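Below sits a lone chain in C-alpha cells, taken as the form predicted on its own.
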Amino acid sequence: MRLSTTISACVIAFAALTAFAQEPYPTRPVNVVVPFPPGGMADLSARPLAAAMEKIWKQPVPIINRPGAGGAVGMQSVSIAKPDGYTVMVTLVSYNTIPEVDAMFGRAPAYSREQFVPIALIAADPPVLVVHPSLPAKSVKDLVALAKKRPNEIVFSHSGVYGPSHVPMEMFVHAAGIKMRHLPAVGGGPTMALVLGGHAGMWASPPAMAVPHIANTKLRALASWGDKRLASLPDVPTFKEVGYDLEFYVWSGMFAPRGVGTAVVSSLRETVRQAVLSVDFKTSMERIKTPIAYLDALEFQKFLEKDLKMLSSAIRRMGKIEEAK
C-alpha cells in the first residue's frame, strides 16, 4: 500500500512538472527594461515595439526606464534578473562599450556580454552632429576653425561618458585635432535639453530626436556619422564627405538574460519579428524618422561582433576620460 502511494505521488509530481514545462509563454506581463531615461533612442524604439508585442501576445509589455552610469545600471539589473523570459531589455550600442571601458580602467565589470542572449536588432542609425544656433559655425570646417581658435572653450554634451553620443564626438575631436569640454547628462532627452537650452553647444544626436528641432531652426545640422547621407536629412553631408574617415551607428536591440529557455527565446525572436513587420510599428518608426534595421538573433550576433571591433579600437584611442567636474 505504501509503495503504491509513493508511485502515485511520483506520477502526480511528474505530471505537474510536465505541465509546468509546457506552460505557454507568456502568461503574465513581460517587462522591457530600457537603461536610459524616456525620450532617447532606446526608449523611442522600445515603446512602439512593446505595443506591437502586446497585440501579438495579448499580454502587457510595460517599459521600465532604469537609467544611470550611461546605461550600466539598467543593463546590470537585467544581467542578474531571473532568466524566465519575463525581464528583457532594449538597449543601445553602449552594451558593447561599457565592458571595454571597465577593462581599460581595471575595475570590476558592471556586467559581461556573456550574461545576455541577443534576440534581435531593431534599428541602427548614424547620429548627426547638431549645434545650437548661437554657435557661429555653419559647417564642420567652420566648427573646427572655431575650436582651434578657442581650445577647451566650446562645450559638447552627451548621454554619459563612453556612451552612444560621447564616443562619436570623441572620434571627431580626435580626428580633427581639436580640444573641447564635455558635459555629461543621463540620457538622450536630458542631453538634448542641455543643447536646446544653450548650456552646451552641440551633441551627436539620434536623427529621430534632431529632425524636429532642425526643422524649426532650434538646431543646425553639420554632418552625420554614416557611410551615406540620412534619408531624413538629405542636405546634410557625412563626415566622410567633408574629409574625416568617421563612421558610427547608434543601434538599438533586444536582449534576454543568459539562461532563458530555448522555447522562450524562440518565442521572443518570433514575436519581435512579427512586431517589426507590423504596420503600427513601421508607422511609428517612420513618424520618428528612424529606419528599421531588423536582424534576427544569429545575424545580430555577427553585427555585434563587428561593432565591437570598431568600438574597441575607438575606445583605446580615446584612452581614460574622467567625468567632467
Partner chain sequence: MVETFQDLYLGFSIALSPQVLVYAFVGCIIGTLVGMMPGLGPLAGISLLLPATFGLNPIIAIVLLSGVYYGAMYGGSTTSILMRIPGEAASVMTCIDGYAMTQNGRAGPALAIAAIGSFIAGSLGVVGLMLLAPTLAAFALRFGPPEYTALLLMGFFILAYMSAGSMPKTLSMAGLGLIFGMVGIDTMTGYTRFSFGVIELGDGIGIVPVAVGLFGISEILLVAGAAEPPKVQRPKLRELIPSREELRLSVGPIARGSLLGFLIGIIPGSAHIISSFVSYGIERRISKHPERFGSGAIEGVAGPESANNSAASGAFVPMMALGIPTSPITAVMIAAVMVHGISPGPLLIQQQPELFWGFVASMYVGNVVLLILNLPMVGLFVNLLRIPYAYLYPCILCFTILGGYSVANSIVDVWIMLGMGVIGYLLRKFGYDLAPIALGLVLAPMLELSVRQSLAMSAGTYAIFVNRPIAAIMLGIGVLIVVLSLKPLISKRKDWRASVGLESEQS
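Positions refer to the first chain, counted from 1. Computed from a predicted structure; not experimentally measured. Definition used throughout: the rigid core is the maximal C-alpha set that superposes within 1.5 Å between two forms. Compared with the form predicted together with its partner chain:
Once the rigid core is used as the reference frame, the Cα position of residue 191 differs between these two forms by 2 Å or more. A movement of the C-alpha atom of residue 169 reaching 2 angstroms or beyond is seen between these two forms when the two forms are aligned on their rigid core. Positional change of residue 114 between these two forms stays under 2 Å at the C-alpha, relative to the superposed core.
Go ahead and give the structure of the form predicted together with its partner chain, now that the form predicted on its own is out.
Left out here are the partners and the other molecules; the chain alone remains.
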C-alpha cells in the first residue's frame, strides 16, 4: 500500500516536472469541434484537414460535430473548453455574425470573439447570384433596372436570417439602392428548391450547389461575390467587374480557445500549414469544389477584422427584420 503511494507520488512528481520543462504536444488525440452537422461545408473541409494533421502528428484528430442554433451551440462549447490545445474548432463565417446579431437583439451573447485565438483560414468560397430563368434579367444591370421599375416586388430567398446567403444579398441590395422582398428558408437545399421552383426569384448560392443547375439552364448566374472569377464559372463576372464594390466569402477557419500556450499555438499553426499544403487535402477540396484560401494566424486576424467590419455594418443596416404584412 505504502509502496504504491510512493510510486504514484513519484509518477505525479515526474509528470509535473516534465510538464514544466516542455510538454510535447500533442501526446493524445486532438478533438476538432465542428459546430455544424456532418456533410456541411465546415464538416467537409475539416475532415480532410484533420486527416492530413493526423499524418503529421501521428495522433488521432477526431471530428466532433456539435450542431445547433446556426453554430452557436458548438462555438459556445469550445469557448469554455479547457485551453490545453486538445480542443480546437473549425467554424464558418457565422463566427463573426452571431455575436453581432446577439448584440443587436440585446440578448446574452453565446460567446465572444475574445474567447478565441485564430489559428488559420482554410477556405473561402464566394457565393454566386443565381436567378430563376423566368426573371427577365440577363445581367446585374438588367436586374437593378427591373428592381427599380418594380420596387418591393421581386423576391429573393436565403437559407436563414442574418446567415451566409442573406448578408451578401443585403449588401447588394444596399449598394444598388434597390428594394426587394425576402423569403427566408431553412438550409441551402430548401432554398434551392424554392428558387428552382420559381417561388422566389434568386438567391446567393454556394457555387458547388448551383453549377449543375446553371449547366442545365434551370438557373442563370449573374455575378459572384469574390474578388476574381470562380474557376467553376469562368463566364460569370464578379460584382466588382460590374461596378459594385462588394466582396463576401463563406469562409472556414480554425480557432483555439483563448489561453492556449504559445508552444501549442505554434505547433497548431505549423501543422495546419503543412496539412493545407498536402496533396491529399488539395484533392479533397477540389472534389467538393471549394477553393482553398490559406492564411496564417496573423493575416487571418487581419482578414477577420476586415470581414467583421463589413458584416457588422451590413447587419446593423438590416436591423431587426420587419415581417412583410
